[in-house]
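The chain below stands alone, shown as structure tokens; this is the form predicted on its own.
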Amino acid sequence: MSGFVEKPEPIQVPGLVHLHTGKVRELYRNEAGELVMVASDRISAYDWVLPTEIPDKGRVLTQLSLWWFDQLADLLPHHVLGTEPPAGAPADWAGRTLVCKSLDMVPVECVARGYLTGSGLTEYAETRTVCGLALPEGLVDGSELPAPIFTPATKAAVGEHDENVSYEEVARQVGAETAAQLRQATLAAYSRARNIARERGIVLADTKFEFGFDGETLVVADEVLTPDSSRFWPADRWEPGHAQPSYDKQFVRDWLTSAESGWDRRSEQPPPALPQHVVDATRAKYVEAYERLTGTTWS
């Protein structure tokens, strides 16, 4: 058993119909058809989204995914028609709000990896494979792989692992026409979004992306290259070998697993709050991660 520790009440706003309560996000749908996200500070780990919220989580994650968006116009359309929140919505809201075109949503994570890690590693340990493409011997955890790779997953619901699958399952699932759209894109933008943080100092392993169609027109959806999407390591402390730090939930994951948590992740309890230093650390991450990305003061 996974899920929400405490699922909350989605807030009602005059004009919008109340879609879906994600990990992190409300979706809505406004009068014009058009999709209003609304990025929460919640968090979640190991299946669990935790009852502990982090101060401006949902706005770094908006405002990034913005800044990411231009950094991949060129390659990809995006889905975001505008950032101001509805009338009548809490004044919370602000710099939190993406209104959205409403897709033809593909049912894949697209997953890109430039190092192998988390479940790409447990794969490989197992059969020298990811997603069932074949990689040399002798990688460790953090090791650059050869070249980038695609390796698709399909969704689960909250409370559920993603499960790996290979890229011929996915063209099986959506035409191989699709199949090769999503592994083009998601292989440039990842190639894109990797120089320009390796220029920032920071390795971007891995990330996932979602998309849908406008049309006939592939389009990037929800967010992107942030730090609950993708494994950002800081590039002077990169050592393959071993778990490497990163500006993501590892403060959060660190805790719930020592003893000071007093929490059995292998239990049907739900995880307990996070004591306010984990909190605090783990929001500070968030920030770096925004600060060193787009060279801009978080504010």
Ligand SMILES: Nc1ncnc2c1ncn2[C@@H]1O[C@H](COP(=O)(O)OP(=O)(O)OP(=O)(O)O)[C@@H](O)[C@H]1O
Given for the second form:
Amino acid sequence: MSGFVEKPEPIQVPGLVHLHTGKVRELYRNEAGELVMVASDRISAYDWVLPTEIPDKGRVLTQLSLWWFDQLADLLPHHVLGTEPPAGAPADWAGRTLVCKSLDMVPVECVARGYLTGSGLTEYAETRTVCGLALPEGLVDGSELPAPIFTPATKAAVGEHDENVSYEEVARQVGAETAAQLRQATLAAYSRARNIARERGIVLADTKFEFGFDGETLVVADEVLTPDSSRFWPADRWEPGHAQPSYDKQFVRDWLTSAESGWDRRSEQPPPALPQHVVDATRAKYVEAYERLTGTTWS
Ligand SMILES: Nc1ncnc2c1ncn2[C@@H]1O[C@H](COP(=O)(O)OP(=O)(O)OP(=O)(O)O)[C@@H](O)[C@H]1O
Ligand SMILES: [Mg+2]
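Given the form predicted on its own above, what does the protein look like in the form predicted in complex with the named molecule?
Now the full complex is given, and it begins with the chain already shown.
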């Protein structure tokens, strides 16, 4: 079981057509045909969107994504046109809204990995490969890879897991030229971001990009390099051989799997509401990630 504990009712705003409720974001189209993405404070863990929100999370992640788009701007054009909420939107949308160019999306989750964990580790344990790419013997959970790899996945519906696919499969689906562009752009952006994060004491273990075409131009879309689309690990606690502490969600995971929550992850039951101390500690981690990465103070 997974999905929403409580599926939210989207807010209606005059002039906007609601398109989609994601795990975390609401997607609209405005009268100019642009996309309006609004990041909520929802948080997911263990495949559930939890019934408790993390105050400011949507704003922190939106601002972080904007900062990263800027850091990558000389490598990749991005889809952001503006950040002004439309007239008539709730005041709460300020800081969490991105007005974006509507692109012809490439239906591939473009993942780059510099470290082995998650679905990569699962595949490696069976075949010594990730997305069909051969890797050396002896790697463990959290090992740094000899070089970053492109490990694409196909997009799954809410509650399903994305499925890793080989590069050859991507080339079959989108064409060899586009596949090569996706791989090149993904690895270039990951490598840039990993170096920036590392200088700031954060290991960017892996990350997912989504791309679309604006005419002939490949443009990076969606959100980039946020804790929702990436694995960030505190560099000073990185230790291969076991699961690394998650920079942002560790308090949530630890509490949900503790006796105190009374929740059994393997049951069909939805997870309970988070207590205030877990909410506060988690909010502080998002703010810390933002502040460490950008070198600015969250306000
Ligand atoms: N510039 C763009 N043009 C067109 N579609 C876009 C653009 N940027 C992002 N998208 C799409 O908008 C959608 C954003 O939805 P969102 O990520 O919130 O939900 P989701 O992908 O269904 O679920 P999840 O919460 O698991 O990510 C995605 O389908 C993404 O591919
Ligand atoms: Mg998404």
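Residue numbers count along the first chain shown, from 1. Model, not experiment: these values are computed from the prediction. Just so we're on the same page, rigid core means the largest C-alpha set that superposes within 1.5 Å between forms.
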Post core alignment: residue 262 C-alpha displaced by 2 Å or more between these two forms:
yes
Comparing between these two forms on the rigid core, is the C-alpha shift at residue 253 2 Å or larger?
yes
